[in-house]
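There is one chain below, alone, in structure tokens, taken in the form predicted on its own.
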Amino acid sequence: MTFKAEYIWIDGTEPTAKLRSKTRVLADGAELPIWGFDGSSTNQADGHSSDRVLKPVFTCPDPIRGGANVLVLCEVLDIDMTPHSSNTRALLTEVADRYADQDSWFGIEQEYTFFKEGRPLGFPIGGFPAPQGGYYCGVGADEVFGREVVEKHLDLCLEAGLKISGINAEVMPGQWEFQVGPAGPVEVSDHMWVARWLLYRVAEDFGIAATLDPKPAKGDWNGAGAHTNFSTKAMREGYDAIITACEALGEGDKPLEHVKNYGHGIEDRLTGHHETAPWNKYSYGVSDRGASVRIPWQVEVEKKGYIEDRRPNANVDPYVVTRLIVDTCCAALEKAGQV
């Protein structure tokens, strides 16, 4: 007997990496081996030296094929078994290990937009729908588009054992969100990449494309983000640590360092309008969706909890955003003795 292992990896396409995958048939009971691929076809190698290595790092049941079949998320290595330059997961694990004692948790809100025949799902041919607003968490065929894909995706993520925690329709037709977490930085990122792969894959079956474009419709429409919720043990126990983390994200060149790594096209989305702060101005505030970082109102009331970095684009690499937030905030909390 055999089973199918779908090897999934992040390629080297710039400015925004793509997901790739291929299938390996293995004998029942076999361990998942390292595998190779043509890096010259994924922007990860030159043709004269094209071999790259896939190293399994996270495995879950394959909810599409069912049975004993599995999804296998992989890191990309060079042939000397060192991380490839596109391997952002390896950089995250170093930082996550360094600050593991602070017990960081993340929840990432992944917005995305369905497209069909070159336009957002629900947009009429040659025109525009009614202004945004009524679509958010809406119900009814005149306001919600693509729900059958969204529900199927949710079911598949749950069957795969991913830490998906919710879904909702967003403010533009064909725009949706799912949330992954709470989980540690590496786990939430692994689960997010596999959830993205499942989204693209299930949308295939409906003849629909899903995009993480941060500004999928120009004009007076919200962009698509990946709001990133973060806490440490100290933040979940006291308010001083909350303020320390918020201040740390705004110190020196940290705002620019974060924003330039929060997804391509961020200037188009972070305009200061449509529930965003300007990309080049850092701010934080309680219950303020126009701030760079929001402190939820109940966190101020309870004097403990988490913060929401509202700057990351929908197309952000979760390995990068979690690494930057852990590195910046945990270093500041350690320096302040708030661990």
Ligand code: ADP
The other form holds:
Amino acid sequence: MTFKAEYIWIDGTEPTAKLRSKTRVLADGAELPIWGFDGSSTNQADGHSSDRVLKPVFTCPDPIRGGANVLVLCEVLDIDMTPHSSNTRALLTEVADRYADQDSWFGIEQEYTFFKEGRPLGFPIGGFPAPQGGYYCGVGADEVFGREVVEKHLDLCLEAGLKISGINAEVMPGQWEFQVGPAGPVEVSDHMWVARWLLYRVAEDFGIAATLDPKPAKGDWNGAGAHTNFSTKAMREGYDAIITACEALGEGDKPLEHVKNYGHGIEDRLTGHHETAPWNKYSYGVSDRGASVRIPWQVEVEKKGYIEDRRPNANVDPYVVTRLIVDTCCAALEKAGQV
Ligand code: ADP
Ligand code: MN
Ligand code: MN
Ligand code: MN
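Please supply the corresponding structure for the form predicted together with the named molecule (the preceding block corresponds to the form predicted on its own).
What follows is the entire complex, opening with the chain shown before.
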């Protein structure tokens, strides 16, 4: 007997990487081998020396094929077995290991938009739906579009054992969100990439495309973000550490370093309107959805908990955003002796 392993990897498409996958049939009980692919077709090699290596790093049951079949998330390596330049996971694991003692947790809110026939699902041909207001967490066929896909996606993520923690309809028709976490930086990111793959894959079966475009409709419509919630052990135990983390994110060149790695097209989304802070002006505040970083109200009441970095775009690479936050905040917490 055999089983199917779907090898999934992140390609080298600029400015935003895409997911790729292909299937390997393996004998029952076989270990998941290292595999290869044509890097010249994914912007990861030139045609003269095109081989790149797929190294399995995270495996879960394949909820689409069922049975003994599996999904296999991979890192991309060069043929000398060193990380390929597009391999942001390898950079993250290094930083995550360095600060492992601080026990970082992340919860990422992935917003996305369904498209069908070239327009957001629920948008009428050649025009616009009623303005924003009723769609967020809405109910009813006049306000909610694509729920059958969203429900199916949630079930698939749960069957795969991913740490998905919720879903909601967003402020624009056809726009939705799912949350992954809380989990450590590498785990939340691996689960997020597989959850994204499952989203695209299940939407296929409905003839619908899902996109992480951060500004899928021009005009008076919210963009799509990936709010990134973060805590360390010290932040979960006390408020001083919460403030240290908020201040660290605002120090010197940090705001710009973060924002320019938070997803292509971020200036178009972080305008200072539509529940965003301007991309070039860092701020933090309690309950403030117009700030770069929000301290949830109950965190201020309880004087412990987590913070929400509201800046990342929907198209952010979770390996990059978690690495930058760990690097910036954990270094500052260590320096302040708050570990
Ligand atoms: P919002 O109110 O901004 O819409 P959500 O409920 O969509 O927030 O998402 C909050 C996310 O924060 C969830 O993924 C949740 O698991 C995560 N979270 C909760 N507690 C923590 C924590 N201590 N550290 C990191 N993330 C957390
Ligand atoms: Mn949310
Ligand atoms: Mn949201
Ligand atoms: Mn949020």
